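In structure tokens, one chain follows: the form predicted alone.
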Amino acid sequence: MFFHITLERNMQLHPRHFGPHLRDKLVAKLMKDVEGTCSGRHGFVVAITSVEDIGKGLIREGTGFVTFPVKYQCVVFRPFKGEILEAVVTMVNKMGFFAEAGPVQIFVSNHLIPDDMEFQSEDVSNYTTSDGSVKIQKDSEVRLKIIGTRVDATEIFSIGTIKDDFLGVINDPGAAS
């Protein structure tokens, strides 16, 4: 789930920045080192919209650098527990197939995969129903749900299921061949 949430952060910024375009640097700077990122306790950042306010700059000793507190809201993107996603495969073995869902990466084991639907191990691996009508293999679009996740400190494990109602296959692009 997306939220739009204020944090703080205390950047330090080299004298030769200092001028006019100090703000500028700051920002960039701050968009730099923050967008992308993930830390356990907000999840992903996926964007900065915008810096609500620039502290006064504090002078560390023997270096000559400067460090602002920043005060910035942004995007962050955080998977719960019972969430529906639609992710894309990135890589199918015996065991289940790994999805991703923007930066997050989600684990479905086979015992979470419907009872249809068996392990092929062709010349490309996949799940594939007893008929062969639905089949999941790399870059097959699937819908699931988050059963689980982990977080740690700079980073967000999810498991999922694709085994109950209006989950699964959304699209395959090894139907069009």
Contents of the next structure:
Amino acid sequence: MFFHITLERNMQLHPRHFGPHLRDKLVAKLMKDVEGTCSGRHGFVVAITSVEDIGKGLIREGTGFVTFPVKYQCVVFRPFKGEILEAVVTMVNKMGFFAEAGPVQIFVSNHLIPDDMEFQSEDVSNYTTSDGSVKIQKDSEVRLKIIGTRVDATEIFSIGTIKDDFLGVINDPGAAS
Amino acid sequence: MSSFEPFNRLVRLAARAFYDDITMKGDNQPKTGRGDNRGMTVVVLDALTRRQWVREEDLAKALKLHSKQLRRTLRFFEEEKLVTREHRKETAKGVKIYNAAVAATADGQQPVKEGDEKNKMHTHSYCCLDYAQIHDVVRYRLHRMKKKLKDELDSRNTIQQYICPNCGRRYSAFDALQLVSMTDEYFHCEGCNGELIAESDKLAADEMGDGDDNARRRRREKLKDMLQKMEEQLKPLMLQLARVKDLAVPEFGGLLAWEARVHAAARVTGDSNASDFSKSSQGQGYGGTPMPFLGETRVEVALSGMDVKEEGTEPDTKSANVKVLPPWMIKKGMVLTKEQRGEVKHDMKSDQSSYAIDEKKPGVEKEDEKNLQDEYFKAYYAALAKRQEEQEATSRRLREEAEKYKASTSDLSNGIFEAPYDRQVGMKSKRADDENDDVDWEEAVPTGNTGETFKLADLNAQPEASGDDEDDIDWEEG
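How about the form predicted in complex with its partner chain, since we already have the form predicted alone?
Full assembly next; the chain just shown is listed first.
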């Protein structure tokens, strides 16, 4: 689920950036530092939308770096248990398959794949129904439901299922090509 | 009101199905024996099905519960979305509005107590069943129960566990990212690089896995059993839900809206209802349960008044055959109403007149024979005419006259009892009297003590009455 929230961060700026473009440098550095990171609390920071406030800088003793408290608004993404996501399959093996929904990795074990889908280890390993009408392989798009998340300080890993109504392949690249 | 019934049934079923064994415990109630109040929730819900908006204090009184206990229960139900509550600060006036509204619902079971007439603002809480929401809540609850069991049965939503057959290390699906190997299709143990197997796999060779498998199967059986049981035990509830599905849900609206609506309805149907209720509610007891006697007595009094009037008119029309008696009876009735309200209806309505009349009638008969009838007729009809103008005054005078007769005729109480024989021989024309007498004789015996007390009262009244009577005679004759 996406959220638009306000976060705060103390930015350290090297003295060489002091000058007329100090603010731009600060924002650029903020984006570089923050976007794409993951915090266990808020999830993945997808994008910074605006910088609300830059506080007074504090020169650190010894180094000459200046610390600015920066308030910024950003879009974060965090998977929740029970949430339905659309994801792209990245890897298929005998134990299940891995998929990615943006920055989030999701594993779907073979117990959580419908029983009528069998693992096929052809040149491209896949899960296929007995009549071959539905096929899950690498780069397939699937709709899945998160049944559990493990949130570390810098990482979020999820387990999903496609064993429920209206879940499964939504766009089969193999069939299209 | 008819649309309420299926929903009320639904509530009652749901209460018994889901809230039967919920105990409302305070945070600091260690004792379990006495504090066990399971089933109270059901009682409260049942009581609410018989009411609309109700003040929580009144509900507590009606259920003989402590208001704190009730509040706790209601708060629970509010969280369960079965009940809507409203709190508002109000003066005695607000209470009255509510009371009037309650009276207008004509439920008959509404406990109403006149609010204390202080002008202080009190916060009162009102509660009411929210049928629409209950319908949804119960359906959702059933759905969730079924889904949970089914999911577990299909081992959906369970996080897969993996086990290493070599070193016995266990992994969960969360670790999948670390376990995946680039070389083959399997997960590999981080420690010994052995191939992991999913825990529920039949191939789990090791005895721990085997035991686990058995446990899993047993659990499966249990779940299946539970699901089946749930289906059959909740069948009535589900049937009721299906029945209710297409019905219009009764809506009370908010407290204010409800009050206003009920008020308006009451005004249309007639204010008498509300006013009567408020009147009776004053006399109503503390317990809040309406006392049926009070209301009835009120009605009887009105009837007796009517009877008096009717009988008052009768003598005029058929004065020829029944000359003296009807006025006498009336007079006695009036006397009695003054003395004893409860006796009135018996005397007036049923012709089996009670002891009082028995005693006096013989005297009357004798009097008629002996004294000048015309004079009395005149006196009576004059009195009747007057009484039509002002009933109170006349009734008093009649009473006095009656006592006068008593005083003059019955020197001894024995004389009274002898009288009937004389009369029966002498006068057969008056059938009503004969009937009365017969009945009286029968009745006089069993109702021993009451009859005596009554006689005593009369005897007491006599001496002072006699003095007045002399004056009265003078006045009337002159």
